[in-house]
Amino acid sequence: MKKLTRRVGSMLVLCALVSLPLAGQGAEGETPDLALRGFGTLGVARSDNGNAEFVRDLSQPNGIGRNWSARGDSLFGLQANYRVADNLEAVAQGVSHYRYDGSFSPELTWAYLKFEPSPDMMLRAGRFGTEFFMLADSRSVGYSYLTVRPPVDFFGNLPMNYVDGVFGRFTRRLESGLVRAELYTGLAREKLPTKGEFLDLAGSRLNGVSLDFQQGPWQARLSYAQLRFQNGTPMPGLTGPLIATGLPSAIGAAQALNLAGTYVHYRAFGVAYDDGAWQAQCDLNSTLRDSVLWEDLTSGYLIVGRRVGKWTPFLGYSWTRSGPKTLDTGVPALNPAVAGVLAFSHQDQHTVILGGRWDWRHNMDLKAQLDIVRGSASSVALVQNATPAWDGHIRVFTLALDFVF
């Protein structure tokens, strides 16, 4: 608890130190071509099950246990926008959050030039946020969405926050609505924890396309993305013995466990509604993975909230399912170890989300949320450090303060 207090206190001091200079710059008439903004979340959470740790997404090496912790949802970000010309803008964003290596080291998440040759066209070049699903590019800004965190059953399988490449957005009016198409391509740069090792995504090619339709309070989004792994998963303790047997079947199994050159395909469809009082969002996703190492999955969620003054109670439901994959090494003594590795990606759970949001002052909110997760004992992909006593059931209570400035 002392570590939690120190961490939250340090973030509050940092927020104060950053906010004061920004306010001063505005008072002194800083050039309007430069805009500085900030955002953050101070969140604490605990669970009722000590046999596994609840994580926000697959990028986190450790999660939430029975003791209160601020690491899962707390973060702080700064963004600078500089208007170079009427149709050219430079954008940079840095975020400090809980990373794959267990640190909160600041990370450059956006760094791009934005060119708008016309009101209907926008181009970016550099580092920008991933936009697989609705909310995906604003996952760090807790104030921008209703719940404490995007539903883990759905967004937990999307640990990539940015890509280095080019992005194009094209908008056309259609009767009383807007149709928007987005295309992007680039290289991933982040790392992921994989059961004691790190999977380096550097150089992995990411391509994507999406189509949005917006009319009044309604928005619909259809998207597809494809990731090609550049590097393999380091598993010398398993692939080494397989290759050492000299058997073609075992060598083939070792090659099948290598992610390099394999693809992941994301297909999603989402609908959102927001009339200022009622808010609702629903997303469905299918993820297909060429590698035998990770299972294919389907997931979805529905969240509904009703704003009454400054209060917005909300209710949600999310789920994720994956199908098992098998790999015969031809060496009976090694098959159990391989099966154990393949089982690490299994998902079979659903979550009921209950909570409320209080917009108690301008650009700040307080949230309280209860996640009730029910799954099978074999559903271990979205938790960390599961013990043999893990039964797939966990409840997580979270309190969070979100702010933007």
The other form holds:
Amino acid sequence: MKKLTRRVGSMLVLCALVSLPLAGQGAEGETPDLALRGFGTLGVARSDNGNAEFVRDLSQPNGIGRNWSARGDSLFGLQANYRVADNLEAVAQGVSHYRYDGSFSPELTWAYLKFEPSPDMMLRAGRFGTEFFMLADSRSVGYSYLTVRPPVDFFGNLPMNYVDGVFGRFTRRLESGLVRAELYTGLAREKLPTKGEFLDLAGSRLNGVSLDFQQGPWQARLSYAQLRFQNGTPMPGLTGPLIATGLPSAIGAAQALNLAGTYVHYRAFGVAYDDGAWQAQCDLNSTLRDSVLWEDLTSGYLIVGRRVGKWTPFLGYSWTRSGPKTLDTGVPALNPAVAGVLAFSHQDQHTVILGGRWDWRHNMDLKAQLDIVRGSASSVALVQNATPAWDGHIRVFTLALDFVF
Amino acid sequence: MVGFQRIFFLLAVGLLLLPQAAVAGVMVVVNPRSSVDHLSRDDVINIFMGRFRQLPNGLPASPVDLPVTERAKPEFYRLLVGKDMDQIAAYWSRLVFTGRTAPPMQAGSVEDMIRYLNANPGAVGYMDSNDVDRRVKAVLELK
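Switch over from the form predicted on its own to the form predicted together with its partner chain, please.
Complete assembly follows, chain above in first position.
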């Protein structure tokens, strides 16, 4: 009921933001007070391995199997921008995509006020997307990038699309380039599917900072973010027997299995180049998780594309690798069950990405892409519904149509 | 042999008569009373690509675009950042849908752009070098 109320509330805010300016239209300025825009992707994909399903990110409860499916990459978004004053703007965005509960229920992804007191300062308050990793806040807008989806080895671990909070951006000239600092803090809201349950991120605090240098075709970005889990996933089947033993080591282990209160630290360094003909992006990330439940990992990707007329063939490589963690309960009979839970977050795989983008009409593109994933059989974090026969190898072929309006 | 020479000659004449990619060059222009006399290429990239919209004199810069029907528009972006209009649309889709920056103001014609430049001290536009007259001030030529 609370969820429903919240969703209805979100939709009301969206409606209010959309309808508000209609009354105020007809101002003389050449900038329209209200702009309504949209974006979307129709994607179909299939894989060659029936022993696990390929997902776009951890928020998807089921993935791509051996039959063509439009579930993984298709999405639709609507955005309203309303200019309140010269330096004040209200922005609302709703996106419908395949989400944690298996539905396409639309979510309010952006709802914020943006204030620009001067060209070198931008402040936002409300619900917004964070550029957690380079380009992370536009990963729903397929039309804005080359590949059919952000590289899964890298972005697949990214748990959230938006936070409710405040954001500041400060820009300075440096030689012939620009230096930009961004800071934000906020509370997450979304949910993740975890083996039949949901991990509710609601109330989890996310703080982030990034430093960016941009000059001509080059951009480099250094960022750090930390997330503090507010909630854990109850695992009574596992913690119950541990606590029942009465042994301090087993009770300690049960406490260690609680995610609540633990931190995740994300560090990333990215470089992008775009001179119109050549486009390249490279990003490296190290994620440290205090909790024993989720392994620490390093990941990265490189994508290079070359524009030839209306075509842009591209080639990419991405990888992710995590290190096992152990938890000794002091009760040998219970250790295997605990180890089994810890193994869920393991990832050790790399992917070769081959594809092409065709800008066949203005504001529309068609893409075809082959992902060749090679990993160990124990690499199960970035797939869903893996069977014991899963060998870590999967190829996924995707066709996508992206549009904006 | 003679036939070949004639065909070659006709081809050469034909090529000369083809409509030239006629933009002589694109001039970046500002309000004629502006204290800005020159913009660097990086300044113009920062202003038009929405990275940093401030003029060297400290005023906020407001970029204004020509309509797509004007040949100077694709030429401007080709010379500035090497992108065609589809690539420019893809570029803006990222900035617009993250809500970070708005694309340049859209003028209806060259005359419309000149009116806008004259009404706004911080406005920055561009036009075919041949269209530049005393109602605007040229601050950078892109060739």
